[in-house]
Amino acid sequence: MTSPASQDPVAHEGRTLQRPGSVVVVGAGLAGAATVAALRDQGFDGHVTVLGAEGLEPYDRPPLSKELLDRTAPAPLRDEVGADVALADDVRLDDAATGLDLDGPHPAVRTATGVVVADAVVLATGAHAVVPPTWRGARTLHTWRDATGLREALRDGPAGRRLVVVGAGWIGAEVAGVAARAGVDVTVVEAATAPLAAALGPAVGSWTVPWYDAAGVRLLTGVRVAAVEPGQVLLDDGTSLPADVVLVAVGARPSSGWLSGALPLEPDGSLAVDDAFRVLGTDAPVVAVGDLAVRTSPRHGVVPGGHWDGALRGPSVAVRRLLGGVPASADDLTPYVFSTQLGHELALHGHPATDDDVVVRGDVAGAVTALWFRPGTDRLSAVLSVDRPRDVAAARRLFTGPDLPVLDRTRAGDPDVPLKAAVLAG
């Protein structure tokens, strides 16, 4: 495809770029889906090409672990999100991008069709799972056609499935709840002190330990897996857990791979990107949204990708700037995550720092908030919010301005208490 010309220059930060007349985005997850239907909202007539990697229209991801039993059929994002990629000219679900090309004239994208050359490119391929490949059978969870591998082998089994899900994050505890109603024997395994330690703090992870137990889910923390081989899983410390199914669930890495030697890439594989989700390192006109994207946020520091709501609302401000609109406040994201796990509703908004002062709000034991404070000062980083909602609309209005919000600690750790109403002058 030739790329159709170029026209007005646009100013970013000191560098003159032009606005582009023609778009590829390279994926067609929700970044890439959200990516089209931004370019199109924001009055792009130019033309847009689409390359995926998965054969499938556009599909949400969560329903994968949150309704895995149950959907038998992939959500399509146009129903979910209103992201359809026919808005786009030139739509190619299964033709995955092999290299990047970035010394001529124009940014070329290579596949194992040919080459598509544009004036911009979007890079939106996501992230993919992580199992070590000596883990013999071992399933994950990413794709449509896992969960369709992952659902058949729970409930087209013999009865007593068992099932050992290897870490205890958000999508582990969410399939491990959804298997244990179903009657499979679960047992997840952590090798952390408490479930979700890495996002949450072992002290806050742990307030989610007596919920295994309560759904029926056998719970083993402090242990690593040495070993997974058919009918069993080999725990460090000598242990053989019988294993029908094994699931691992130990997080992803950006799917970058195919991007070396053409941008610098950070040690795991993602991009570093600025406020505009533009590249760094490069003067070309390329962005990167959703997964692979590392954001350095002026009121959150650095924010990973890797969850839905930043590649649902990233790319809007991706393509804004592209298209040369000014900066705004509310370009910088909050970092937000939600999660249905083992009979409880988790949102976590902020991003918070492993040295944060800790505020609990209610009762551990049940509906419950943390409240994550730079160390010493009143200044608010993170809310999570377990069955909550309340607290949950309130952290969603607090991260609003420029900087982080300053909330009065005793008053903010008041259940009682509205949390707007703790907020004090900044």
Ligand SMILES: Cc1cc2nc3c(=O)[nH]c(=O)nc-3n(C[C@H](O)[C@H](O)[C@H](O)COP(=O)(O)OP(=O)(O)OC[C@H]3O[C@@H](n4cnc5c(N)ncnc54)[C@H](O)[C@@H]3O)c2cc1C
Second form
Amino acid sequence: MTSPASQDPVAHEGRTLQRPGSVVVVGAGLAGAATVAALRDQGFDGHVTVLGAEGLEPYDRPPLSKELLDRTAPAPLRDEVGADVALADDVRLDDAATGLDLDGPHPAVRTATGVVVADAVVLATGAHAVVPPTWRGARTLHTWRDATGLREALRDGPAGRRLVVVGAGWIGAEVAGVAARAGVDVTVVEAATAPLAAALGPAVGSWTVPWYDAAGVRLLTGVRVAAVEPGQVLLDDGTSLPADVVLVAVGARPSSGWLSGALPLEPDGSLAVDDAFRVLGTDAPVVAVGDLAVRTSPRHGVVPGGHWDGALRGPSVAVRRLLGGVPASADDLTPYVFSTQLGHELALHGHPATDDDVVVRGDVAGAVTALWFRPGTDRLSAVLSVDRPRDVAAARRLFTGPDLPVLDRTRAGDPDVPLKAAVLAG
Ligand SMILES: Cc1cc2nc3c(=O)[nH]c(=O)nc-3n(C[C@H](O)[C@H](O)[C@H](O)COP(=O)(O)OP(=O)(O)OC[C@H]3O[C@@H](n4cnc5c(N)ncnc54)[C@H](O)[C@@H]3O)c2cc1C
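Return the structure block for the form predicted in complex with this ligand; the form predicted on its own was the one displayed.
Full complex below, order starting with the chain above.
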């Protein structure tokens, strides 16, 4: 058990916090590993405990889909991003937290093997893939174990294997492309009218429709899956799709069940945090980072988790503030998602809203960028670049001020004008 040893008081928005002498990090994924790295990078020399649930050194998840069929070992975050949990004092990679007690003088995390008491708790338990419990034999893809099972089923199964992917979101599209390239017969079933509709809206999402055909993937949109049974997927319209392997990629839910009763959870299971990633609704020194947290950004509004970049960079902000650092404008991280799917590179900066206006920059059949503007204004809310790396770099620089940038829509829509040159003052 860790002995709490609080040090200097730290003022925080009217609340006086103790600078922690010990920290327990719950979750050994990207956000957990990045937290440990940030603690040590920022000079914290107190006791750090890490609790994980997978029994594996923290590894990177994006390669699980992008390199599904080629990868034979996880990509350790120690190598990928230099985040090494070995910098912690007590690393328990297979000792999942089962509860959090905030009633005592110090927060206490319960596990199957005991209790860890510390001055501060960093919650980084991420998310897990959603799948209806009655869908028998359906697979999901979130962990190395999932990837191994899916790879073996696709690679070592009978010849002419048929994969049905339910959901044409980021992960479904990536796996469909990788599997089709390896000769698997792939059908993707999407309930919305277009792929990526939840993230990009149906109009921009529909730009990706021809990619499926070009990759040899059958795409069915606007149809719902009624049931998954051994050997087949049944659609709402009565169609039966024969399937040797079924991957359900319909989204993820925060892994917060173990926190119920201890902290106020949002309806989707996430934890609302402030600009310092402190959990709202409690005075206890508890921080949430990565996919578990939902933050309100002064620039972008509500920013849910689910993004690699936020899980990597959020912990540095959270740790700096936990250790007494003052707010900085750079704390307001821009949401950023990247994806390699069906032969295309996508980068989304910002957070498009459903009622934003879309300006198209380039040719939707080729290299193209979508620019979202707040309705009827010149305020740019998000940028999606498809195979236009220059716009990726420009977009990153656009979202650094306290407010959304203001751009001349006409110039911004001209693919020959650098995005930066379309920026208007104020
Ligand atoms: C297949 C795949 C591909 C992806 N590709 C991209 C991409 O291309 N671009 C992008 O932006 N994002 C991508 N993502 C999303 C990105 O990987 C996540 O946003 C990121 O991993 C979130 O990190 P996290 O640490 O918050 O959560 P996680 O990575 O989910 O890690 C949380 C860890 O906490 C552990 N845990 C859970 N409960 C407990 C408990 N009670 N006690 C202790 N430990 C617990 C979990 O086992 C897990 O190891 C992808 C995700 C997946 C699954």
